[in-house]
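Next comes just one chain, in structure tokens: the form predicted on its own.
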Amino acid sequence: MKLTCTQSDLNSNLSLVSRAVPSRPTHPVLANVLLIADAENQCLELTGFDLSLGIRSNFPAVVETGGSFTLPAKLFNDIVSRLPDGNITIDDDEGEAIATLTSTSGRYEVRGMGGEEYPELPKVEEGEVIYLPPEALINGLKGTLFATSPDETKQVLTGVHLKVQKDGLEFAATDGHRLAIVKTESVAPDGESEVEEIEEFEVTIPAKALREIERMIGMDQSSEAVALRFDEGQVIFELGEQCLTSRKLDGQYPAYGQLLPDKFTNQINVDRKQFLGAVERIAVLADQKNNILKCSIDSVNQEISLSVDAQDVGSGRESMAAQISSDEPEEIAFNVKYLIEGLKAIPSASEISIQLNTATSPVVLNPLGGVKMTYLIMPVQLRN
């Protein structure tokens, strides 16, 4: 195998793919990236997998020599991002378990690997597929990613929930305490907006798998549609010239759906980047034991009022404007860290409205207008 290739090129592309190399691998071949010099199609394809993630990325290179190669994914990551600009040459003789990297600076070997080793990424043959506009995808991660549990106890929870309708695609993210749900569109690959031959279809991911999905659309400036394609054990992103795979996440989703009231009897909207402003100045105040935010509602002067009493540090008050009709609850508490989080996730409409029953009832926050989102956070109970 013999290729050369711009330092740019191969480092953003390594950097990609090294992220989903294992920190503690089961097989020594996994702790590598898997190098494949294609010389009829002139490129270097780059492979990371840890048995559930995988990411694969190609781009142009001058090859001389095809083959495939695999090179210890942090040394050669580390390497190559200190190597200056220009051309990069990699070379491994055959036989030889080493491959050579020359650039303008100097000449570094490396052992390496066969590629015969390394395990191919799973495939999707005959499964659904779905094609989703960027930022709609971008949307839905963004609206609901930050909800998934931490706790790998709770494993379906670790994960988004998709739903694949014939009208588009249901985001869906709970950790027990709060819900998030984003609807977004598909696309067909004629551009048309509605896909009326897919068949509904859930699935849970892993939210490691989809913030490096969120990564890769970042990186990516094209507006190409990603295509989505699933089978019963692999959900599959294909992104340009890039592509990642992720095992979906086993277990039964809870039916979230049946949290949200259907209907109710108070709302207030109000301006959505003043109201995140007053509850991130007061939280500094915030207990540190119970993180704790109280909303005191007044209908009758149509405005909020937030307010946190932090014994032996101090205590703090804002109060600002809203539109409200509620006779009840006058009071109402939140985790701050949650009500926060759901803000800022909130697409940047100007106005969200906050709907409740009562001051132990699930509270539903909604923009309006924009994307269709739907953040539900349980109240705390306040002890008299």
Given for the second form:
Number of protein chains: 2
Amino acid sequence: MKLTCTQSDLNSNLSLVSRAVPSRPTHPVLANVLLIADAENQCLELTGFDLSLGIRSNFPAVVETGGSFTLPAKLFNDIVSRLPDGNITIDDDEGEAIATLTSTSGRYEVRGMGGEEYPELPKVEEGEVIYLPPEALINGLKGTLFATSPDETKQVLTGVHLKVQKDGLEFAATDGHRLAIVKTESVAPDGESEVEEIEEFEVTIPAKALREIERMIGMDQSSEAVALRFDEGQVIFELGEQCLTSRKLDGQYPAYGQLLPDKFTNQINVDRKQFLGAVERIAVLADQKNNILKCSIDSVNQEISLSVDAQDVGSGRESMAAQISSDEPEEIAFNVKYLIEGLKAIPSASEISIQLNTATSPVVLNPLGGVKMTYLIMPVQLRN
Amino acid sequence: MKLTCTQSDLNSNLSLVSRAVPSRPTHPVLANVLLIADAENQCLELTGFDLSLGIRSNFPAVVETGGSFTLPAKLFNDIVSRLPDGNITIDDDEGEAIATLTSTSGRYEVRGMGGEEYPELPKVEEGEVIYLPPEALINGLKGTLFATSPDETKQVLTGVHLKVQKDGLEFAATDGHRLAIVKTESVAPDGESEVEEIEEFEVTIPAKALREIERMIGMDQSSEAVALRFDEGQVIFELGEQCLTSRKLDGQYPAYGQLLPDKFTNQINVDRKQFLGAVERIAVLADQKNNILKCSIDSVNQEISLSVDAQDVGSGRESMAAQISSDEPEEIAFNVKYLIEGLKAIPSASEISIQLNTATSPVVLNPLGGVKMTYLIMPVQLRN
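Same protein, different form: I have the form predicted on its own, so give me the form predicted together with a further copy of the same chain.
Next comes the full complex, and the chain you just saw is listed first.
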């Protein structure tokens, strides 16, 4: 393998695929990135893989001799990121376990391993494929990822559940305490499959992989549709010259639709930023005690008040105007953390609606306009 | 005590003085900031103090009733920083251990302690005073602070040694492995003492206090001289409406002047950025082994080469043009960490000189032009 590419191409693609390299690899070669020099297409392909999440990226290179090799991801990254602008030549000296990096400033020899020792990235050859508009994907992820469970024992709850339906996409995430749902515009048809029927399906994808997809779309300048392929065990996202593979999360995702009440007896419309600001200030004191905030609903004065009483530390109270159509309850309590996270994730909308029935039944937040998001939280029951 | 001030004034001054509040206070009241409302001068004074370092700041406020009170620094800070723009009223309800904060958005009650429980900040009434131009102070600190020892048992080595001389200021710091010295322009005379003789003196000031001074000067827009007062045990810096007090470090500072060789048999002039870039790349591999970098001096080709050989990992070599007047040695070795820190701290100059005698005697780096800085490092002795 012998090739020449630019420092900036190598650096950006290397830092991208390195995000899939595990910090504690189960096998030494997984601490490396795989380099495949393709003489026919004159490009270099880099791969990072932790056996669950894989990232692959392709970019132009002048390939003199094709071949493959692996190099320690961190060391390779650390050297390349510090090299000056200009061309870098990589040569694995055929059969030696050493690659030579030559740049305008100097020459480095780095010990690696043969490409044949690196595991194959999973392929999906006979699965479904669907094309997702990047903006819909971003909105769906921003509105749900935060509500996934960080607890690895929680299985499907560590991922986002994606439903592809005829009339659009539905993203959902819940950690058992709150539930976030985003519905986005219809699935983008592929150029060639415009007339084909869209197959309905559901899949649960690990949050870790989706956070990387969110980053990759954020860095990508194009607005090209993202292809999502999947079969029994794997999903693959394709974005231009980059792809990300991930195992699917097995198991039945909770039937979250049943949790949403059919109707509500109370509705409060309030300015999102003003409400969030007040909750964040109240949270400073709530944090000193049990993280619980009380919300009083005054339909006569069309005003809501947030309050906290942290004995021995202090207390606080904020009030703001709201449009209230309500009879009861007059008081309801929340965990500030769940409220803050939901209010931050509700995108763009300046106003939100808070709908509820009793002080002990699910509360639903929706933005008024903008992205179609639903955020459900359970109130905290107060003992008197 | 009852007063009204703006959120932005309170917020910026509070975060400044909070930097002196200890995270693990030896006495409960030290976790608080002291507020003194001065009705006569219509201002609010805030103080944070850990018994060694103290920061005090003064700003305009509408004071209805003068008095003093203390509030928990972190909680107070967290609430104030989240309050909206506009006025904040603080009222300690005379005798109650609670202060009420009222802003446009809400009302908070925070438990505090009386001002009389807060220790007095040290005063220097009959000591020396000297006026330092802020730019000279900044240059001196940037060029030396990094070379102080972080090891609290190292006493005077945890501080910067400041010599005030007739012809200027000298800053010095050493941790026993390297030594940094900066000489700056002459001491700024005070408006009133222009004709007075400048008293020569020396003082060692804890790095922690000087890092705060560096920050305070950085945030200050004015170019007013900084007053430095000191007596037997304390130093006080005065910057406009702010002041910082610190204990001095006791003990004899090493006679570092003796460490600097009188003359050198070898001199190498090299581009600072190019040299630093190469050292940082070589450091990636040196970091895998013993942090040692070899430097070969080729006076025939007027070139220096940096190299590292980390067995089992890899090796690297960088060469660059240099102006060399040298016979011997041909090879010298350094700890990359000390080299990188020194090269980063040498300010503004595009070229540096490296002066040395043998491969085992002190090496001195100087910028060619700009700030007068001297950086001395001991080479590493290589066993063959």
